[in-house]
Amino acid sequence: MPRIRWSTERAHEVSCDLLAVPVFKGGGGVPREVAAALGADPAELLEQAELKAELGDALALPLPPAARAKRVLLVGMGEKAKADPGVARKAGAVVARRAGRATSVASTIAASVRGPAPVAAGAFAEGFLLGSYRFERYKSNGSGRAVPDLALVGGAARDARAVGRAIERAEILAGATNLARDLTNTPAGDLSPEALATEAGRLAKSCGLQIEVLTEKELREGGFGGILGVGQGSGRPPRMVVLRYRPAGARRRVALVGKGITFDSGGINLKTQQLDWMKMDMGGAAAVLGALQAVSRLKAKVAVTGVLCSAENMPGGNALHPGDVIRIRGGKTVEVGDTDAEGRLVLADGLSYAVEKGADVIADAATLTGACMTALGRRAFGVMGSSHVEVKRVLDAAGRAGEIAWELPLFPSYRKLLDSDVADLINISRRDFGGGAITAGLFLKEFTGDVPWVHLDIAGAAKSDSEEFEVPKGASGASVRTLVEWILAMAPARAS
């Protein structure tokens, strides 16, 4: 982990490999003994490279050198008026990224937006460092670039120990996010069932969580048909892993669900496109991992269980049939129309468990239909619920965390889609009808009783084809900062 600290030196006193000074549309926000060194207006040199300050723009620069730093870094900030918090996190990401072989990086773009300087702070160092990130496991040839050290310059703040602890919240935020992408990038070859569950085990040691971890025996006699049917078409078998997060003074229990189906072949319904990157249906339980993560590590005073349903699914002579018939954790029955929409299945009996436990909310997380990817594209997540004033408070979580979401509704009259001739209900809807990840939320909701439920839908979120400011080509840990900001607004106020 890179040292990441507030400088209150001035931009041209510090001794850096790089400094990054934010440019704004219509000229301003480079420090004017910068621009001297550079012997050139700022705004001009950005034209000249055919940029226009927008957000996203960057262009380096060598500087003389008696200067402190050996390059500056001219970041496009867009208009001055609209820089908020938000905006520095992005242009974290952005210098992070054009950083190159830099050690250490010095920014004044934490200072030069509206804000708070704490809350600026943090949201640039979370950008940096979600900017920072790398998947190379597999490469032989890896960059072996270490994240560079961080001052951000900004002069004297009001509260110095404010500044640090938004440094560190930052720093646990990125962190658990990073956990996420790194499980979703796993082959499925290395990330069965049974590894995820393992790594579940290190997280709850190293963060002092408790841990039950069920096998096919504990599945099968506690009745947990979704998980075991989905599973048994493989010859990695089944996991269900709870862990559970009990700080004392907590008032509320929360439940987390994620769908962990660390490779979806579809089954006997067999995919044919896009199976390259089905590594990345555990994306949910990946998010519940890296939630409790950091939730455990910022020490919220909120009881916090997650639940990981895992399985494989796969093919095999052994797997389900379309029309067969499997009873869910509780008692209920469910048809199966179409083994390839697993997801759901597994997630049924997490929920159900959760209720059992006495959660007073719960919120699922899943990488669960196309249909909503197809309604919000490869950025945003859905969000849907049977309480209105969770998904609000979800929703606002996500702005708050810098993540794109958009609420769906939960149509009531939609509900008869999923009735069964021969079962409680059936697994998917009609594919003439359309809405098919309002009627994969009506599902369930079967399942959640008279529990607030929050379902988030992260299909589209969760993988991106390229880079964009803080989000990664590959998995983008999606989901789980949301999560962690909705579980602390939830935490009693800290007395003053």
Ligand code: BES
The other form holds:
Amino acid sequence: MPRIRWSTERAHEVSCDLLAVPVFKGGGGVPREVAAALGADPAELLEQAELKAELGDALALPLPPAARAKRVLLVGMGEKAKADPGVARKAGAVVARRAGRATSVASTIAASVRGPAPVAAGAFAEGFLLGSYRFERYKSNGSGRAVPDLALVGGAARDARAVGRAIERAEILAGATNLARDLTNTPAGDLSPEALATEAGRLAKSCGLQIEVLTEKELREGGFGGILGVGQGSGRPPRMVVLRYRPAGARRRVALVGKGITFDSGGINLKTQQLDWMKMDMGGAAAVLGALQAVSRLKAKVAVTGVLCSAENMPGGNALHPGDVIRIRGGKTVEVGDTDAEGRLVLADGLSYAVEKGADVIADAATLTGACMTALGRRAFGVMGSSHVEVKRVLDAAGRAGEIAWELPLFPSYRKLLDSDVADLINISRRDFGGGAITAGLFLKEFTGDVPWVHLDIAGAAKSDSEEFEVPKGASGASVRTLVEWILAMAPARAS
Ligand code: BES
Ligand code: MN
Ligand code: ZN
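Got the form predicted on its own; could you also share the form predicted in complex with the ligand?
Now the full complex is given, and it begins with the chain already shown.
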């Protein structure tokens, strides 16, 4: 872990490999002494390099030997009036990506944006840590580089304590997101449901969580027909994992249910497209693990139960047949119209279980539908739910977390599309009707009883094909920070 510190030092006073300073559109932002050391107008230097001061533009320049910093990075910030903590988060990621071989970075960017100093510093540090993420476990010749230490300079002494707490929080949020990214990037060959349960065990140990792992025997005895059914075509058995964070004096009981399909081949309705993505079909379960790590480290005064519904969806000789009828925990029967609509089957078990155990509110995260990706694109996730109040809270939490979320409706009149001729429900609606993200949400709703519930469809957002600010190529860790912000808002982390 890099060391992130905050200080009242002035930019030209810090010794570092790289000093990152803001340049706003129309000029301004670079501390006077740094501009003097450069010996030219920073905005003109950017222009000479055919760059503007747009967010994302950045230019590294050497400084004369007399300067304390070896190099300066001019970081485009866009318009000064629009520079808020969200911009600081993105700038933090730009700095991380341009740090090269630097082992120490200093920056005045957080001190240059509007908003309370702790919020700006936290956002910048978070962006820096998220942008520093690399997945190199399988690289023989990875960069091998450690993330550089970071000094946030140019602040006011009175903010020291609050900024210190904000930096710690940023480290926890970025760490949790990066945990979810690591798990989601891990190939299915190395991450079976059993291996996911082992990872959950490791997390439980390090964070002091209670854990219960249900193997096939317990799943059978408990009537978890969704998880068992989806997993029965694979040589690698399914698991349900229950993790409990139980702080003293908790104000609310939250359940987080995660889709943990470690590989989604489609089953007998074998996929013909995007199979190479499908190791990431456990991104929802990974997000739940990340959120649990963060809320426990932040000592949130909320009781949180995580339920991971994990199976490998494979077309084996024992696999579910299209047309099979399975029985979900709690007794409802489901006709399997399509074995590729497996996420809702495993989640139905997990949601029923969460309702049964008593929760004040439930959220699930799932790479559930290609339809949601079509509707909202590859950065945003869809939010649906039975409680408008909770949906709104999740959308607000996403805003604070710097994630893009958008509400999709759960039209009651669409529910009849899920009527089955032979069972209580069918897991697929007519394809030509469209609205696949909504009908999937309506299916899940059937298993949430009277408990306020919110569903996050992260199918599009969980994996990125390109780097963009704090989002790396590959697994993004989508929804971790939103879930944590949502839970923290129920009870502040600490008296401040
Ligand atoms: N895991 C997929 C959804 C998905 C698709 C995630 C593409 C990421 C990228 C899910 O299990 C699935 O296959 N959904 C089907 C549902 C359909 C059969 C009703 C889909 O979206 O096509
Ligand atoms: Mn599927
Ligand atoms: Zn799936």
